[in-house]
Amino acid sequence: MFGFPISTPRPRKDYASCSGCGLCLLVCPVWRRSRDIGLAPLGRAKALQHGAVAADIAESIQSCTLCAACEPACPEDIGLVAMTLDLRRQLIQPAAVPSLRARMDEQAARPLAPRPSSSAVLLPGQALREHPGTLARAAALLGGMSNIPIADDDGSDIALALEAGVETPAQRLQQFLQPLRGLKNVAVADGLLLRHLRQWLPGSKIASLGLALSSLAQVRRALRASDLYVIEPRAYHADYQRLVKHYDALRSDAGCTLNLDLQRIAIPASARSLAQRLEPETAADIRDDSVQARWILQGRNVERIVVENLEDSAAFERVSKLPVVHLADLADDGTS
């Protein structure tokens, strides 16, 4: 169903290979907005290597957006999502936890969702589920002929269990990958989720919401020479030596631009804290979000902009009066 080849993930080095080259602050949004080196990866390798243990760098560790925009900047090859990853699972969990902790409990007291009824499946995520008539159009362009299933457990809650550091309990995650194994292909749109879900079903091809998507024909059809195509940052850069090329021919293709920087690392439009993540939004969100979306536009001349992810359509609609439209919503524009 999903035509192109999935790369498998390598054994990546942690922080004692960082050299402080300083790579990583360029790509940065905490340390772009902050100026701060103790909030950035280097400042969190340079401490660990130093002594530091994790309740040392809490403010660091908790501070970063998981855009993972460090890792292809990184001439080490480091792990810079595993190593904060780990860090955050051995800090004091925030006040918020806790009904984390419930919400997954509950879920796991609910009966095994229903496998579904094709060899492919979309896991959507909330964003994408607020918006239903978006989530038809994704499901209808996945499935061709007929609609792809659409998941009824799509792991939400393991995804923001993973982002703060918090264990999924066995019987949960057991009964989130159940229905799952076998499948042939799996689309997520949340781009941490996926990087576990390659590892937990090592025989299915998962693939990125936007990378399922941007390779149909009817959406590339679809992009504009004046559209702003904004890639989300977290799946691209899990697989990013491909994910390049794949990047490359879209924006040759359509001679659209895309919210890549010179050394086509992805720069995040939604790059909230964990804090911000597991909080309603807050002023803090609006704020950080309309700088990192502000460094987006400036200096591009575009008519239209075309998001892989739900969450930055806000962002965007904060500061531009342009269009702001998804990516399964491209068929139906009347272009193609």
Second form
Amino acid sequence: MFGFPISTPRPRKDYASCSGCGLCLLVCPVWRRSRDIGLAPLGRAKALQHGAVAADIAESIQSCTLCAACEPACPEDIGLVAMTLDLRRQLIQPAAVPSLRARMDEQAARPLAPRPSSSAVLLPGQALREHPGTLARAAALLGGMSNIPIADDDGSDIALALEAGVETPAQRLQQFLQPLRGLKNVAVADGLLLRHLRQWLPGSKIASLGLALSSLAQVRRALRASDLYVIEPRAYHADYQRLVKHYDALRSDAGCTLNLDLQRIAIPASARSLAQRLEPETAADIRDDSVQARWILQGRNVERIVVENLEDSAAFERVSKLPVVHLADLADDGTS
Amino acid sequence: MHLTDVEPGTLGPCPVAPDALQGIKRQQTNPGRWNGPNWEEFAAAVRARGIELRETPAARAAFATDAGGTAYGLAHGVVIARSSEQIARLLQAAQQYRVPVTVSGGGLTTEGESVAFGGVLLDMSGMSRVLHIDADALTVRTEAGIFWHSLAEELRRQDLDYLSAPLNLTSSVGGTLGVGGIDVNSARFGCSADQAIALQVVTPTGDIAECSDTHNAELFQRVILGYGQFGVITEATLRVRRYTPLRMHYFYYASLRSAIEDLQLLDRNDASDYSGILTIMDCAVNVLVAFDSPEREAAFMAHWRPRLSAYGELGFGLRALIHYALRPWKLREAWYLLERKRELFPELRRSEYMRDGTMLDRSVVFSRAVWKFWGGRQMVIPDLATSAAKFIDAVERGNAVCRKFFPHYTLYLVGIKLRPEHRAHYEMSCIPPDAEGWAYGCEFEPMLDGGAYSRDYLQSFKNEIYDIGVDLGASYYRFGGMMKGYIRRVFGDALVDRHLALKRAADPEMILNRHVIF
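Next block: the form predicted in complex with the partner chain, after the form predicted on its own:
What follows is the whole complex; the chain from before opens it.
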């Protein structure tokens, strides 16, 4: 059996430390939409401090988008994402979970993926796989002289299981991680998966796709001062102390506008609840995305939107006529 | 002994002579819980009027305490504010069924003022949209439940900023206008409440009224700095200004007295755009001075910096080195100072909040630092507000009380420019009646982190600070809630009774924020 933990890493502090400052509200997309403290981390922490159990705050737990903006905002350093995932595990699982379990079992029954030929690999995730051209350009950019290998098994099902609070079978996790062990660099598009990979693969350098691409000179050169650059929030907030400086330097170099608020927390462009992620066909509700994307654009004079995460493209396309381009497509953009 | 009959929900005249309890440990004065007669009928009536009333334990628990964390109470139900009309319907029902309504904005009170001890908790954060920004007239109209920082986020998109607001990101506009609000530019602009031009208010009987200094002036005067007694502020028109980053300087002092003298010198002469004092210890006092423009900064450096008895960071460090080298028995104190400097100073200079040597957002920098280094499940922040002449005495005496009660604490001191035309607003507020030109405020904030203090201990500390105010004829920012026992002592029966009569006329069943003041 593998020696890695299956559950989320324990936070340094938990909800009991919440002082009620409310700074999490300022950055919470669910609160922005609902103006309901009960649906924000503050409401969950206060309810739990005063005797509530997970079932009492189920709606709040399920509505969290796990953008993790609350974590760097929290002065008590409470592990708010871990807290929410722990609470999700205590709830009766949503109806879509059996199919997710079946998907993981099916994946686990497949032969072990071959070990990548290079010391680096890209885990693109579902959204990027649906855009093969963009995926190919991302792989080419990250590979330098040759393409970076794209993992056949990118752990999309595990990422969804993490989000849903569903335990990943050890066999499935072993199968996913085995080809990645010993690799020097792993670029990952899914910000929640990235957070866990850091713990599961302590010897590897795990970077978000956005960070990896935005570190490249040819990509930075293609950015314009009139661009709105949209940071993928989950990965950014998981490594906030370091990345806030990276993106500050990017803004300084390119002169572009970032989707950061005054606290330098990333404003999520899309804010999907668990139900929307598990059952996008039946639970699709675009209100969240519209609110967030409109807020990012409000009062900003930009000519192009550059996204790190393809899921954000649709959110902007719904509320704006501005061109939206993925970071990987920047270098090929003839207008640059 | 005859005790005066006291109306339920009111404190009544204090039967104890003003000086009878000096130095005697007193218990805190949490209000009794409203026991819920008529609740079921009220709840049904409210729902029939289309108002969502939440009665689940989880919904009520979210508001069980405030930032002070020493007053605990549960509402019978929670209503999230959605519109002025909804609040009007709620208050009409509350009058009809005699159900208390407690209003919470950011929930950052420390004396239980925003805690409901039964009845309804009205959460104003539900009304937090910016309604209109007039960049030419430099005004904003906003729903009053908005947090100052959320307002700043919207203003900044138009290169605007609010004039002055508490250095706390989640203070609400409505709550602040009801009590005052101080910023490090209050010595120039006055308190935050002075920035309000007009308000929409839902009166305790459920009327929706617009008011300003020229329209419904009496309502405006009572609601501004009125501690929520005369209405719920639902919308506010505020003055704003063009955004400018700050050019910040820190000066160091070994004595409170000399730091305060210099602060008042700067304020009197309009020598800086921002000024305030923050202490690490009473022997390590920091005067912060900041400017909106290089011209103002240069003028200060040329004319006023030489007159200050301050040290720069290096000079103060050398002085401290010599001081503690000659006093090795004080090494623990030196170590504390060093640790504090190591932790706190980088937080005030984080590169992502600075650009070209200027500080981009003072409230972000200071509020994050305040919560990180001073925040916790319990906070007590007694304060004194005095005239300029009494301020040094008040601070030195308050400092002595802090020393007696706690190993470590911080003092935060600022001046507040008074607006003569707002004199009527200041009645029975944090602005002391004898202040002319400027009032001065000092918050005494013990570092509770890691310590175990009983509520009685904390209350005794607050009482000793507040006794100084009674003695000096000062006022307080936080005189409501658990500290309301001091109201008659500092303001006198005549003034309090007059306000109580006004309150009874405006709120016949005494339902709105009933435990806060009276």
